[in-house]
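As a starting point, one isolated chain is supplied in structure tokens, in the form predicted on its own.
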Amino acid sequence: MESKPRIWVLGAGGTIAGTGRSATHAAYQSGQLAADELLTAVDGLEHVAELQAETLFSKGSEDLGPSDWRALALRIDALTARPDVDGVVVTHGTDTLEEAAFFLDLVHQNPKPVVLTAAMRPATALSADGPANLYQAVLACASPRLRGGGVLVTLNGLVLPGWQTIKTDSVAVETFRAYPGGPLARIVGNRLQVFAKPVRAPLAGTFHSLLNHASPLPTVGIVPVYGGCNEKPLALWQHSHGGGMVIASFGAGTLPEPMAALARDMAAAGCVIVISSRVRDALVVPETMTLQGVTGVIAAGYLNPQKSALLLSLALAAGLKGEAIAALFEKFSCIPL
């Protein structure tokens, strides 16, 4: 009889581990249940894999950031290096799930599968989505058909490339989708229907060496534009950036002229500026930017502001400069096939 995959479940808090005062009350507190408690709520997992559970964080993902994801990545590194672990499932909050998945893909190198999942409803809610999502994440992690795709995200019956995952709705359970690509598979019951070949991210594992750096990652601010704004939103960050800034521009890279003028000056002074977009399905290329041709100003491609900030922070931590950083973002300027 073929042995079942051995999968380690890491709990990182979030709504999936949250509890409320009643099954129908909207308010709840995140991260109240340990990872092993989440497993006991899911029938049938014992038929899919041999499981071990460990809780790393017990808070909402609004309180998680690069230092936490670095600790998470280091634990994943240690686990996937073990011969008795075939894959890792991470339960995480939805607020920063897309950033966590993108960060992990940029630093994770081991070919063993890593699958993130979450929930939009707390564990105590009527029709809580967490148990189904956790079951499906374990199913995806155990499947040899999804090997080679790097970090994955599984929610609401879909398996998504982690680096393409974005959150599109603040309350709906079908909030997560892949952009600019699409889902890799659909899960119906205990059936995994794979309809796209898993493909690693353009920069998968590029920054693995930064996991062992003791210093925190450089702070990269995100400045939004809005109708009627001038240079003041950017000026607030002018002297406190960590060597780089991201501007969430209009459309495909347009900026109000007062902000564009200050951005030119900041770039000339050595600040690396990445232009993303406030539009959900962003695509900014050099020729569509107000600041096209300005040295030190980089188009984000299809990376949204929060993913752009993570990539820029990692690039700065690695000691990269203008043209080398621009080459990284260029990897995200073409829609993957």
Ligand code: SIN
Second form
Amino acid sequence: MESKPRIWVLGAGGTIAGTGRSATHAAYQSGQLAADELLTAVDGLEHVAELQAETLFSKGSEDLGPSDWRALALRIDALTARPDVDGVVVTHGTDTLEEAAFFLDLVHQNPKPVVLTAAMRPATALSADGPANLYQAVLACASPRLRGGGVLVTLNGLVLPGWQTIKTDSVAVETFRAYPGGPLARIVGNRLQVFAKPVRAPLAGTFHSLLNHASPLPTVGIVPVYGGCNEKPLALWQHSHGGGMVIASFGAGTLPEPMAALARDMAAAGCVIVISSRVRDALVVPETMTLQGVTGVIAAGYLNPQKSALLLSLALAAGLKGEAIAALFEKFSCIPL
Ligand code: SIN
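What's the form predicted in complex with succinic acid like, now that we've got the form predicted on its own?
Now the complete complex, all chains and molecules, led by this one.
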């Protein structure tokens, strides 16, 4: 008989490990259950893989950030280096799942699969979605047909490329989508239908060497725009940014003129400014920005503000400057003919 893949399940908190005081009450507390308790709720996993469980974080993902994802990535690095581990599944909160997946894709080099999953309903809810999502994540992690896709996200019967994952609904179980592409596979029961060839993210593993840096990643702030706003939201950061800023602009990169003027000054003074969009399915290219052609101002392509901030933070931590950083963002843009 063929031996089953050996998969390590890392618990990183979230609603999937959350519990509430009743099955119908909307409120609950995230990150209450350990990873091994999550596994015991999933019938049939023993037929898919040999599993080990470990709890890393016991909180909601609103309290996770780059230093936690670096710790998570280091643990994944250590586990995937082991000959007795074939892949890693991470249970995470949904609120920052897209950032965790993007971050992990930018730093993870080992070809062994890493699959993130989560849940929109706590473990104690009626029709909790966590057990099915965890089953599907283990199935995806065990599948040779999804090898080569780098970091993946599995929820609600879909397998998504990690870097493309976005959360689109505050409460619905069908909240996660892949943008700008689409899902790689669907899962029904124990069947996996793969309909796109898994490929690694544009900058997969590029920042692996930063995992062992002792210093924290530079904080890159995100400035929102709103109808009628002036330069004030950006001015709050003018003297306290960590070398770079992201602006969540209107549409395809437009800014109110007072904010555009201040952004020009900040860029001239050496702050790298990335223009993303407040629109959910964001696409900003250089020629659609108010600040088109301004040195030090970069279009985010398909990256939303939170993913842009992570990439910019890693680029600054690697010591990269304007044009080299622009070349990274270009990888996430449609290329002119
Ligand atoms: C969290 O992100 O930890 C809370 C929300 C969720 O997991 O759905």
